[in-house]
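Read the single chain below, which is given as structure tokens and is the form predicted alone.
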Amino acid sequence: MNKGTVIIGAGAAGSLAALFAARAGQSVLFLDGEEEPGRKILISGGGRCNVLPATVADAAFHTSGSQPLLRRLLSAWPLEEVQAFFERDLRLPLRREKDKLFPKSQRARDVRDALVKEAIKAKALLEVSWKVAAVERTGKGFLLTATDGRQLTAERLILAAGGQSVPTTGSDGSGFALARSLGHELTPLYPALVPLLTDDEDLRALAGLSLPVRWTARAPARDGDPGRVLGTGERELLFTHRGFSGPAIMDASHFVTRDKASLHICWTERSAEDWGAALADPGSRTVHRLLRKHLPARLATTLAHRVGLEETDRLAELPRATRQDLVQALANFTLPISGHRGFAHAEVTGGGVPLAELHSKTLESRRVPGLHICGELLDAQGPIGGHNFLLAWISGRLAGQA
């Protein structure tokens, strides 16, 4: 079989690429290795699909390469235009919930179905259970070989096979192997937006507790240097039976998995100076009474016990060293991280094909003419809450239009 444009992957980026390539008049075939396309869309947002962030800031996105190239990519399709596309072109009304946009139907399947149906309406052909095992460059384009031996040729090829996060959805990392086989270098891969683990039993006992925090990621300390600040944020932290999760941890996790950073938590809006002044109160109140005014009771008790305080200890009786330790625990608590839950539980794959190896306006490979790469295969990622879907929509559209 010979096709003009073949797209490997029928997920978020692949479906958009198929739709826009077909609209541009190309003969388009988009392939998915699973029996059902877009399975990662179906499980996103708890089965509701957080289609887009409600607002977006370029600084929230990360790449190991050029930030200007990433900003150029993001500017190719402004957020308000992407939202209009879903609501106007796909006839999929969206509803804002805090900082995210969901389909009003609250069904992720409606998002997946709208994308696929619109691509097919534009004359793109979808083939499922077509798992690509190898791609070879030929004189006229590309030769694709499936795991079952089937073959087809393409004049142009779009790689949109996804990363290797949540491999049960079909994102098994094979797209990276294909990109490498065609001559691309890869920035080292790592799990991003991933829950973190701890061996600390006292903190694991707080499972189910959630609260807003301020976090700081620091590079590993060296020779007395506390390590430079790599990132900061303010979101919810969730204690789990295995460690830490929630938006704060998910956003910060790539600093841990990639840079071996330490994470430092301020549990309240109060600064270290504020806490120092409050704990120097000469009155008769107990430390626990003060802490429980600003912290969940279980967390207040745990933090107090970690610095050797009992329920009846009074503020006026606090030794200076103990007060300093408590201020540190309240405003600059170092999370005892023992690891992470890996690609199986990561929402995004960090690293991948460097943006510098692609033409920014078309995402065509600088190494392999006729090859375009988009979606999670790119060395680009955003925080939790629809930002990585936004990257998929933008990059898929760019590749398809080209």
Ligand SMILES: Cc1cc2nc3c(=O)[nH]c(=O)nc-3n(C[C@H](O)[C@H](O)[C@H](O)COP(=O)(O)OP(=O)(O)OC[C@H]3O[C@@H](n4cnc5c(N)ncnc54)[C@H](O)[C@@H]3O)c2cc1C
Given for the second form:
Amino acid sequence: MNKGTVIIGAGAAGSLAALFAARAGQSVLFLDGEEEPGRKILISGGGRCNVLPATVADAAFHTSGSQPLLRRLLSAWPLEEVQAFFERDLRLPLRREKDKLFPKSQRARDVRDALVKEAIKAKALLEVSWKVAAVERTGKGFLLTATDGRQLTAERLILAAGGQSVPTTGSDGSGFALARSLGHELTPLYPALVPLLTDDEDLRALAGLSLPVRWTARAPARDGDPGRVLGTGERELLFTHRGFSGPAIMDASHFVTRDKASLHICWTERSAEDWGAALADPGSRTVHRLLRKHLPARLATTLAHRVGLEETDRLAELPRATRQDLVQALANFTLPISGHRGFAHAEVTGGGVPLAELHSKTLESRRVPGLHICGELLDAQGPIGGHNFLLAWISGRLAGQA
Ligand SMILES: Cc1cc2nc3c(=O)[nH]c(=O)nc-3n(C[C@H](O)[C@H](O)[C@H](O)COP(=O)(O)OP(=O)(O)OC[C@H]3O[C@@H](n4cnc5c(N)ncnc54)[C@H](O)[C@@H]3O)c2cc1C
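Okay, that one was the form predicted alone. Can I see the form predicted in complex with this ligand too?
Now the full complex is given, and it begins with the chain already shown.
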């Protein structure tokens, strides 16, 4: 079989690439290794698919490479136009929930189906259970070989095979291997948006508790220097039976997996100074009476126990050092992190093909003319809340249009 444009991966970025390439009049074949394409879309957002964020701040996105190139990529398709594409072109009404957009139907399947249907309507051909094992550059294009030995050629190739997080979806990292085999260097890969682990039983015992926190990620401390601040944020933290999760942890986790950062939590709106002042003016209250006014009771007990206090201890009788420990525990608690849940449980793969190796307007490879790369394969990632699909939609469209 000889096709004009072949797209490897019929997930988020690949479907958009197929749709826009076919609309531009290209003969398009999009392949997926799975029988059911776009499985990651199906499981996204707890089966509801958080299609987009309601607002976008460029600074929320990360790359190990060039920030200006990342900003250029993000500006290629403004959020309101992406939203209009889903609502008008795909006839998929979206509903805002706080800072996120979901399909009104609340079904991720509707998003996947609408994308694939529209691409097929534009005359793209979809072939499932076609897992690409190898790609070779030939004189005129590319020769693709499937895991079962089938072969086909392509004049142009779009690599949209996703990352390697939750590999059971079919996005198993083979796209990175294909990019490498074609001559691309990759920045180091790491699990991003991933739950973290702790060995501390008293914190695991808080499983199920969720509360808004302020977090700070700090680079490893060196020679008495506390380590520079790598990132901060304010979102919900969830205690789990294994450690920590929830949007705050997911957003901060790449600083841990990539930079070996420590995470510091302020559990309430009060700063260390506020707590210092409140604890220094104790009256006749007990530690617990004060803490429970500001914290869930279980967390208040745990934090107090961690600095050696009992429920009945009176604030007036606290030794100075204990008071300082308590302020620290309340406003700058260092999470005791023992590891992370790895790619199997990460929502996104960080690192990948450097943006500098691609032409920014077309995402065509600077190393391999005729090859375009998009989606999670790129060294770019966003926080939780629809930002990673936004990257997939924008980059898939750019590659397809080109
Ligand atoms: C549990 C979970 C929930 C998530 N929820 C959200 C959310 O609500 N909002 C959000 O913005 N992001 C979410 N994400 C992240 C988001 O799903 C991804 O960032 C996005 O799907 C990446 O798009 P992609 O097209 O690059 O890759 P994918 O959507 O993963 O698509 C890649 C496709 O390529 C196919 N493929 C892979 N290798 C080959 C090969 N060798 N040959 C042929 N086909 C191949 C795969 O089968 C797959 O269908 C979630 C991720 C997970 C794991």
